[in-house]
Structure formats: structure tokens, C-alpha cells
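The chain below stands alone and is given as C-alpha cells, in the form predicted on its own.
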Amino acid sequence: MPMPNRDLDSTWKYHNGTKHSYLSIRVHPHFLDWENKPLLFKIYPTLEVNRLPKDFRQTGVSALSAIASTGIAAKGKKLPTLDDIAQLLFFSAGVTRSKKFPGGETFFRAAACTGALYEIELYLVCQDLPDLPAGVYHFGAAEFGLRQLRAGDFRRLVVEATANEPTLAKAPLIVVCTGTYWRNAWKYRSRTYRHFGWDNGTLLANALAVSTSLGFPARLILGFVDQSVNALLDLDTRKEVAFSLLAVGHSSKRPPKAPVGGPLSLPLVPYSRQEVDYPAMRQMHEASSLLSKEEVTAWRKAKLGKKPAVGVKGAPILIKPVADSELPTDTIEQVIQRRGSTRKFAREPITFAQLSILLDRATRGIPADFLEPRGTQLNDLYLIVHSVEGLAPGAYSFHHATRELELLKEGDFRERAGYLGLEQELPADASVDIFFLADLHKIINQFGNRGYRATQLEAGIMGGKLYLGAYAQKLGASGLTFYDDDVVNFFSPHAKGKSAIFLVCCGHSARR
């Protein structure tokens, strides 16, 4: 059987074909059809919605502590209650506020998302839990409730799809994250598949932090047979696909044999009067799909491994250690509820300690099946520093293994940063721009095309941690797109051969 995951030309065809350049956005301009803008929520009109409780508790765990965690050990019996599940869903993907305008209303959610289009959907697969019967559920963010798609414990089907991944096999709750093509492609066209990773990642950054604050082990799983999970959720894979899994909690027993479950054929409220298809994004997903348990097993054995600590040329700049007693203490719940995406930065300096906290807390590690051994990181962080007290303006590389910054070139690069960030003001006005670059050649050689999914997802999670770390310190943050090759060229020769993946700008938000 041919394995699309090993047809590595697919990644390069998609990645190179969706690059932004000064020329591409002028030769292929895109104008938004506002009358055809997609509905921001998936709704099953024939299913009853069971509303979730909203009396959330303050865990008392600081945001900076929660995002730094690399996970809680999975041992003993850790079963989430309905209140716990409601808190996890609200602070990961819930509607935190809305804004009315002539002709409509915009809804903002707990995690940042490209274009505020929220194309990531969440589903639960669980055993019998306190106040929640075993079943497969869809999370309705609009109503803040659950709709039951299937009754019974179907976890065994997901566990088998992962080739019996040990953590997932004893998880009482499995969260399935899916991506809905059209909801994001309405604005971003074929580049949407990159955004699946970014937007799923920022959501998972919240989910991992909230799971930690609630005391539950959680682990991200990317190795699974795609079609098995898609079939369980009865997804129309021309429109929506399973992207990642999150195991939450711990149970002493493995799941029993799953009930028989066929197609559901449930009606859905249409997103738009018409959907435009962009084949490249679907082809990229198909190319990164795993077809069998044997392929999943082989994929999971692939290890990128820790990068050897490379000496810094010149004088290394060690990021400033900050004692926990000196850190801001706002809880993860407080920070998520006030988080936004900065629309304008003030050209004011942040401190070197604030930058150090951002870099330290975002890069301590992520509990994921593709990031073994602990400390493995797919993306490298590069910085353009504009205004950080005690740090010369210039371009830097961050060595996460040694917690050191390496100065690549000194100078005022505000104007250049604005150009690199698709000629926007945000990266020019921010205090610091943090770019994610990765050696895709090495990654996809090890993981196949699935490695592209993993790279985008890791960048989104670390980017989400930067968001939370910034807002925990009363700063602002914004994720942006960029001119791909120009970013790599700017940081070269140090970044030669790498690919631009993501960009997060941080600094003081300008007062409106």
C-alpha cells in the first residue's frame, strides 16, 4: 500500500506554493466576500444541546507557572468532573466576550485565532464521568454546551487508531481537535492548512495550561490513523478533518470493547451560501495522513532527538533568571479572560526580565508524542529586538538548550521588521518580534509529511504560550503572517536552509 506520508515532495509543493512574497500578494490579490462570510460555529440543528455549568473556580495557579509546566505525571485515578470539563472547554475555546457593530456581532474566544475565524472544532470521547455519561460529544461554543453524537464508550476505537499509545489508552477523556477548511480559507485561501497548526496550537497552549491548573495530566497525540478518527466523528473530510488528539486525566483501566457505530448522517447548518474549494490544503492534509496502525507505530518510532548545544559566537547573553516570588501572580483564568490580540503597539521598551520570562516560559517543553525525548524542539526562535531595556537593538538567535541569546547583527530594524511582517505596522511598533524557523528538510525526512503538521502545531503552542506570558505581564501580543523567504534571508547565514513558520510580536499595547 502506498504511504502518502513518505511522499515528501508533497510538503515542498504545498509549502513553496503557499509562500507569501512581495510579488505574490500583488499578482494574486484577494478580496473578501463579506456577504458570503462563513458562520463561526458548527451547529447540529436536530440535536439537543446540554448546557455546561459556568460557575468556574479560580484554581489559584499563576498563568506563568501553568504555561511553564511540561505536564503532570499520569498516575492514580484522575477523572474530570463535568465542572472540570466545562472549565477546560471554556478557557480553551469558549466565547469570552463579544462586540456588536452595525449589521452584526463579533465573538472573541479564549485562544487567539487567525482572522478571528475559529476554524478549530472540539469533540469529546469519554468514559462514564461524574455527571457526564460515556459518549462522543461535540462542543458547541455558541451555546456553551455539548451535543451527544454517540452514546457509549468509544475510546477503544481512538486508542486502536493510535496503535495503543500508552497515555491515551488510560485517558478517561480524549479531546479531538478538527480543522474546518472553508471557515479559514474564506480569508486565507490555500494557506489555511498552515493556520490549522497555528490555531490548533494556540488553543492547545490554553488547554495544556488549564489542565495543569486543574491537576490533570494531559498529553498531545499526533500519531493516529486519520480515517478511523474521522469516521468516529462522521466528518465530511472534504470540509473538516481530525488534526490532533489530547489525552486528559488518568484511569486505572483500559477502555472496554467499543459499541458498533455506523455513519450518523446528521444535518448541519450551512456555513455559507457557497463554499470555495482550495485543493492544495486538502492535498496537504491527505499527504500528511497515516493509513494504518503499523504506519502509526513506525511514525512514532521516528525521533528527531535533542539538538546538540551549539556554542554561541561572540559573547553569549544569558536570559535573566527571575525568582518565582518576583513573578506576576495573576491566575491562568484571569489572564485568559483578558487576553486579546493587540491591534497597535506603543513604541515603548519592555525590560530584559520580561523578555527573559517570555522566552523561558514558552520553551520549557510540551508533553507530546512527537517531542521525545523531553526537551526536543522542532522550531528555532529568532528575534528582532527593537526596544528592550539592557539589550542592544538587533537580530538574535535564541538557544533554548543553553537559555542564551546570540547577537547576529546589531542595528535598528523596525522598518525592515514591518516589511517582513507583510508590510504591517505591528512588527515595526512592537518591542520585540519572535520568529519561528525550522529545518523542514530534517524534520520531514524523519517524520514524513506528518512532520509538517507537527512543526506548525508546535509553533502554534509556543506562540500561544508567548501570548499568555505577555498578557500575564500586562503586555500585549499579536500573531502575524510574513514574507517567507525574506524572513529566512534576513536571519541568514545563521538561518540558511530553514523555513519560516510563525511570528509573534510582543510589547506594550497602545492606549486607544
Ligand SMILES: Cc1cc2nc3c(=O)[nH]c(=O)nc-3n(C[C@H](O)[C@H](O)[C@H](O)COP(=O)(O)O)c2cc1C
Second form
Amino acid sequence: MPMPNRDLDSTWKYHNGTKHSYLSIRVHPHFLDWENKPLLFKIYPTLEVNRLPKDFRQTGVSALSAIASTGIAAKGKKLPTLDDIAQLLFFSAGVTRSKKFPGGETFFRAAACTGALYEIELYLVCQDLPDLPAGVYHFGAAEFGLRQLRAGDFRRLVVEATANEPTLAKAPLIVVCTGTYWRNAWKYRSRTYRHFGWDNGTLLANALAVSTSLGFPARLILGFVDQSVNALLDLDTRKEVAFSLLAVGHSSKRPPKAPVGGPLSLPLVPYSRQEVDYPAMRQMHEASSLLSKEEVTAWRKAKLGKKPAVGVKGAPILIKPVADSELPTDTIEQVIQRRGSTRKFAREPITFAQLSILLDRATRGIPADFLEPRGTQLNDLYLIVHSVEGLAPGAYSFHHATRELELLKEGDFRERAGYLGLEQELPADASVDIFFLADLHKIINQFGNRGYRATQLEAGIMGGKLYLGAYAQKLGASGLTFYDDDVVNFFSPHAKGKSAIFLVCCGHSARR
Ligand SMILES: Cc1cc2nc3c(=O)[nH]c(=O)nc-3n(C[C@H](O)[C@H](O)[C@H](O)COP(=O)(O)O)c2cc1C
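Let's compare: the form predicted on its own is above, so bring in the form predicted together with the ligand.
And the full complex, kicking off with our chain again.
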């Protein structure tokens, strides 16, 4: 049987083929066809929508403790109610703001997303829950409601697709996150597949934190037979594919045998007049797909392993521990509602304690099937510090296992950072730019091409935590794109052989 996941050239072909460089964006400029801009929502026009309750609970859980959590133990009976589900969906993918402009309105959602295009869709697969009958549902963000795609308990199909992943097997609720290609490719073309990981990641950072605040265990599962999950949702896989699963809650019983579910063939409101296909992104997805339960089992056994502790060259700088009692207490609900992407940074310093909190809270760990044993991290953090009190401006590597910063080179790199972040002002003006780089060779050797999905997703989740960590401290943040190879060269020789994955910059907003 062919195993595209083990054909590792596919990752390199995609990753190298979608790198940005000074030259590439000049040789292949892209002009947006505004007349053909995709609709920001998936809508099933023939299905009735059941609105979700909007009287959200203030849990009182601080954002900084929610994002730091590595999960709640999966035991006992923890069944989410419809109110809990509404809260989880709103604070992960709900419309939190809108902006009117001549001729239209833009909608902004709870988590940051490249181009505000919101190409990640959410589906629920659940047992009978308080106020929600067992079924498969699509979350309609436009109306803040659910549309039932199938009636009955279909969780067993997902459990089997994960080769009986133990936590998911006892989850009363499974959230399936999908990526809709065209909705992002309209602007970003083939690079969209990277964005699936980033944008699904920021959304999951919120979802994990909100699950914790509501008292539910939640675990991210990336090992599943793609086709089984896609078929359950009846996705047209040329357009939309399942990307990740989130198991929420706990029940003592495993799901019963699932009803038979054939194709649904439901009409959809078209996203655009016409869609342009970029085959490279679909090929990357197919190359990282798992075809059988045996492949899933093997994938789950793969381990990156902890990195051997490499000593810091020079004097290590320990990030500053801050007692919980001294941390800002703004709740996760408050912080998500006020989060946005900073559009202009003031060139003002942040404190070393603020930076320490950011790094510490974003890297405590994520409950995920590809991050075992606990403490495993696929991405390495590198910093360009412009203006942090008590820390010399320069380039740093963050050793997450020992919580130490290593100074790689001292200097004022504002101008260079602006260049690295695709010649934008944001990374030049921020107080600190936090880059994610990964040893993709090692990762895909272990996990196959699906390791690439996992790497992008992990970066998006940690990036989402940085966003929330910054806003919890009344700072600003923005995700950014970058010139791939120039970033690696900038941090080399330390980063030699690694690949640039993600970038978030943080500082004081100029519009405070
Ligand atoms: C992964 C990622 C990359 C981004 N890249 C850029 C960028 O290069 N330049 C920029 O101005 N904004 C960037 N953004 C910010 C988005 O444009 C912003 O999240 C989106 O417009 C939604 O607005 P909001 O974050 O204020 O809710 C990025 C966001 C993410 C999550």
C-alpha cells in the first residue's frame, strides 16, 4: 500500500516552493481581485440554523493561567452543556467585532487569522448532551448557530479513524477543524497550507484556554485517517479538508456503534464567482494524509524525543519567575474580547518581567498526541530584542527546557527585523520579535510529512498564546509573515539547518 506520508520529498517541495524572499515577491507579485473576494463564512442554505445562547459566563479564570495550563485530567463525568459549547465556540471562532466601510462590513473573530479571511471551519461530533441531541453539526459563525448535518452518535467513526486514541475515545464532544483552501488562497495562493496550521493554531490556543476555564479536559489529536473524517463531514476534499481534532470533556463510556451515514450532498452558498486552484497546497495535504489505522498507530508511536540539553554559550539569562499573585488577573473572556492585532507599535520598552511572562506562559506545553512525552516542543523560539528593560538589544535563542535566554549577537536590529518581516514596519517598531524555527529534517524523519502539519500547528498555538499573553498584560501583538531563508541566516550559525515557521511581534501599541 502506498504511504504518501513517508515520501519526505513532498514536504521539501512544498516548503521550499512556498518560501518568500526579497526576489520572489517581486518576481511573482500578486494582485487581489476584490470583485472575487470569497465569502467569509460557510453556509448551508437549506439547513435550518439553531442559534446558540449568548449569555456567556464570566469564569473568573485569568487569561495568563488559562493559557499556561497543560490541560485538566480526563476523568469522571464532564459533559459540556449547550451553554458551555456556545462559550467554547464564541471565544474560539465567534465574531467578536465588526467594522463598517463604504459598501460593506468586515467581521473580525476571536482568534487572529491571516488576512482576516477565517478559512478554518468547525464541526461538532457529539453524544446526547444537555440541550443538544447527539449528532454532527456545523458551526455557523455568521449566525452564531449550529446546523445539524447528521442525527445520531457518530463519534465511533472518529474514534476508529484515530485508531482508538484513548482520550478521544471517551470524549463526549469532538470538535473537527477543517481548512477551506480558496478562502485563504484568494490572497495567499499556495502558501495557504502553512496558514491552515497557523490559523487553526491561534483558534486552538483560544479553545484550549477556554476549555480549561470551563473545567473541561481538552486534547488535540492530529493522528487520524483523513478520509474517514472527511467522509463523515461529507467534505469536497478538493475544497476543504479536516486538519485537526479536539477532544473535549470526559465520559466513562466509549461510543456505541455509529449509525450508517452516506453522502449528504448538501448545497452550499458559493464563496466567490470563481475559484482558482493552487495544486501545491492540496498536494501537501495529500502527502501528509494517513490512509489506514496502522499508519495512524505508527504515527502516534513516533516521538521526537527531548532534545539533549545543549549548554548556553556565554552567560545564560534566566527568564524572571513572576509569582502568580503578582500577575494581571484579567479573565480569559475579557482578554479574548479585547484582543486584536496591533497595527502600529510605539517604540517603547516592555519590562523583562513582561517578556518572561510571555515566554513562560506560551511554552508550558500543549496537550497533543504529537507532543509526548510532556515537554516535547517541535519549534524553537528565537528573539530579536529591540527594547526590553534590562536586556541588551540583540538576537537571542530561548532554551525552553531550562527557561534560559542565550545572547547570539548584540546590536540594534530594528531595520533588519523590519526587512525580515516582509519589509513591514510592525517588526521594526515592536519591542520584541519572536520567531519560531524548527528542525524539519528531524521532525519529518520521525513523523513523516504529517510532522509538517504538526509543526505549523504547534507554532500557531504558541503564537496564539503569545497574543493572549500580550493582551493580558495590556500589551499589543501581531502575527507576521517573513522572508524564510533570510530569517534562518540571521540566526545562524545557531539556527543552521532549521526552517523558519512563524513570527509574532509584541510591544506597546501606539494607539493606547
Ligand atoms: C499567522 C498570522 C500572520 C499574520 N501576518 C500579518 C502580516 O504579515 N502583516 C500584518 O499586518 N498582519 C498580519 N497578521 C494579522 C492579521 O491581519 C489579523 O489577525 C487579521 O486581520 C484579523 O484581525 P485581528 O487579529 O485584529 O482580529 C497576521 C496574523 C496571523 C495570525
